[in-house]
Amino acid sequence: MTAPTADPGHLAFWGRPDAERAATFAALRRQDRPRWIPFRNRMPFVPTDDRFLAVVRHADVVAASRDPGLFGNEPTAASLYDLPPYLARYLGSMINMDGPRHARMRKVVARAFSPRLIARLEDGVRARAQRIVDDVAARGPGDVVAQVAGRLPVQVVCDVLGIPEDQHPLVTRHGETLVGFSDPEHTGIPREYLLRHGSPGPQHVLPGSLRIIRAGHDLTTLVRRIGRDRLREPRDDLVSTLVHADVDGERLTPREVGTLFILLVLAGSETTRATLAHALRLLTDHPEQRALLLDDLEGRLPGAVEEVVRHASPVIQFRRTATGDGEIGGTPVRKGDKVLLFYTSANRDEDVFAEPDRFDLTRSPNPHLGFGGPGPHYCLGANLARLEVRVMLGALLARFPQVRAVGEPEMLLSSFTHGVKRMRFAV
């Protein structure tokens, strides 16, 4: 476990292949407890040496999400360093709080994601679906990800928020720039350097961060300037809602709801990407679930939506800390360690999951923990996440039944997102 290709704490180890990756949790797995592990990828915030406790088991996950009072999001879960102020203007978001506070903010979002206005939103996102279909047909394949599974999610939290059409490039864009913080496309830093070494030089860190702040700056103002037109005529948005707000008396400041902004279009946008684009690889890979699932698509298409959400775990890990001294799965933690929830792993648990590496869609129970554990923190968006990649899926596959990927996908460097970039396909 030492070696960089086989240490999770090496960012190496995140460019190898998935069923390599999938071992290594496995032999985690059968170790009697959690196990610290050095952090060697310091990309690209602050350098420092540490380390965090791996939490691999499907049954741990689930205890420490539901104990947020020992294993708390302050004060950051989406990135193992305590995010230095210049960052944290942008990414401090609802998913970085604990308690009370955290408990405001998410019931004025929640608004936006409940059962009926979600099922209010079918028909709009399956006309966005079926226009993208359309697109495919007429201009023929290439890349999956630009041309479909990229497309609608960032569309859909756009119509959600109230972000005009031809603002969708600004977003997809600075998005993948945010959810690909490690990645070498995304910083500039050359791929071997990162690979050797697992971490940014001196010379890289600050040109890396550079492009994190630019993208964080533009969005929030963006969302300012629609904000301001929000106060003035509110309309039928997220936007209008995160600006008229009262929350405890108070209106969230323009950092508050820029911040949530910016949360929900990596959140609402990037994993649905992902998910999707593994969906197609997956049933390329796996003819006969293809098979399976065209013999009764509408029937099938919400366990299979599940079933890739559990193999591919969009969402690698969060972080928690620890708030006080305790346990978890057997391993003590003290005030302040760092806790890593390994979903990918979770997912993975000979355990709960009978073959737990076969891809069936008809999997039953299917109590995956793609979309969090259970708790506080559970992702708010997970229906309408469900909803997209239905919708996509079904209209792509009933326009197209043999679609399928072409070649080995370009993944996205990452310890935090199982992004995919690029992949080619046919119809």
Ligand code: HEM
The other form holds:
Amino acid sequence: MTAPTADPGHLAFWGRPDAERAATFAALRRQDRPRWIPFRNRMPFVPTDDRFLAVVRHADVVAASRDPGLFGNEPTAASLYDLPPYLARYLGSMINMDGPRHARMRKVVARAFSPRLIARLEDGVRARAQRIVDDVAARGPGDVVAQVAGRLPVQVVCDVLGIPEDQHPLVTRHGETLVGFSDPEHTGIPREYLLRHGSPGPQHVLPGSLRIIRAGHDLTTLVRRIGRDRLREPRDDLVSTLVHADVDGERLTPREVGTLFILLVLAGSETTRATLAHALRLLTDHPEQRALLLDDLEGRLPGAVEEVVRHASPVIQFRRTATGDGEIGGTPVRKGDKVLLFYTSANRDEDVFAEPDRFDLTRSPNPHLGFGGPGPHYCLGANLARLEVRVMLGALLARFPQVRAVGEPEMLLSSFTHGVKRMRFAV
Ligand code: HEM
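To complete the pair, please output the form predicted together with the ligand; the form predicted on its own was given just before.
Every component of the complex follows; first up is the chain already shown.
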């Protein structure tokens, strides 16, 4: 099982079973300090710096998150490559910003995610979850991602923004394209090619870019159209807030609103759907934990959600870029160095979590970093995600106490999202 020599800088590593990946990170944590890892950068038109620093310990991920002055999110936090500007235009928004620009943008969006507004969403989320469970009862179980895990998060993020129901399939489709940028199914690149070469090749960049630009363009066009309507007739939704927002005397431009929309679709739906799928897999693999949960469903659900996020780490890592010279965990960094904060590893750090590989929904305290470390970019949607997972999982288990995953899940090939593409289930 152990493959400590496996290479997180090669895409093939991210196609290995979870336990093998966990063993590699355990070995990296045992090193005296964070290590540099070479990676394949075969992208044309961008600088070919070809290594990153793997920050793998809980304390180091916390320290780097707390020091945005040294570990910045610009130029990009969600990609190992410095994206060419024509691509960066469509992606990222505030996750790729630092300093006052980030703070201003975050302040506007944060209004829609305050605990008070999230509590107001609860009835709507419950109603949607109930309908999903009713559909499973009516049609029978098949793929839990398509029928359950993938539905609620897109619906909720669209409800928050004010995107009408008939546009949800388009949002789902384009969200999958954007998050699957290194997956064979979403890119059309043969799996063997990706596994052999470790990344898409130069010949894939143009078609890949076109797919991303098309998805980004369709999503921004949709939100611009809705934004124009809301400028005339504001409603109680986030698009109305955004188009009327006054950021230090300035309005957000249609492009800023568009990229924010893309960020929220990606950040809000892909992560939460992965969490729900992992929850069912974990409860299937650990029947004693399911029994414990069913014993006191409402009381134990909040702890279960935290433990699923810790154990599964739906977001594997985010990138930072050193803005000057400094160090992290004893390893020096210089301006421009790429630094990866591996939440997936911090969440299994044996210095913080007793028996870290054990799935234990009564774990307390559970200071996991699944929603990021303490810092300016800490997940803005953490409370909404908690609500969604708690309500959806609760509704599913209340109706089908024996609901379980069947067979092996089909995983997304990605070094960024621990995504599940399909997973059969039975009730
Ligand atoms: C279980 C589900 C989720 C997980 C595991 C997750 C995880 C994360 C992580 C790790 C970060 C980066 C933190 C950092 O860099 O310090 C992040 C940022 C973010 N998340 Fe989430 N997230 C989830 C759900 C959501 C939802 C439902 C939304 C909103 C609809 C959302 C919106 C955001 C936004 C806007 C950011 C960027 C914040 C910033 O740059 O200031 N997330 N999330």
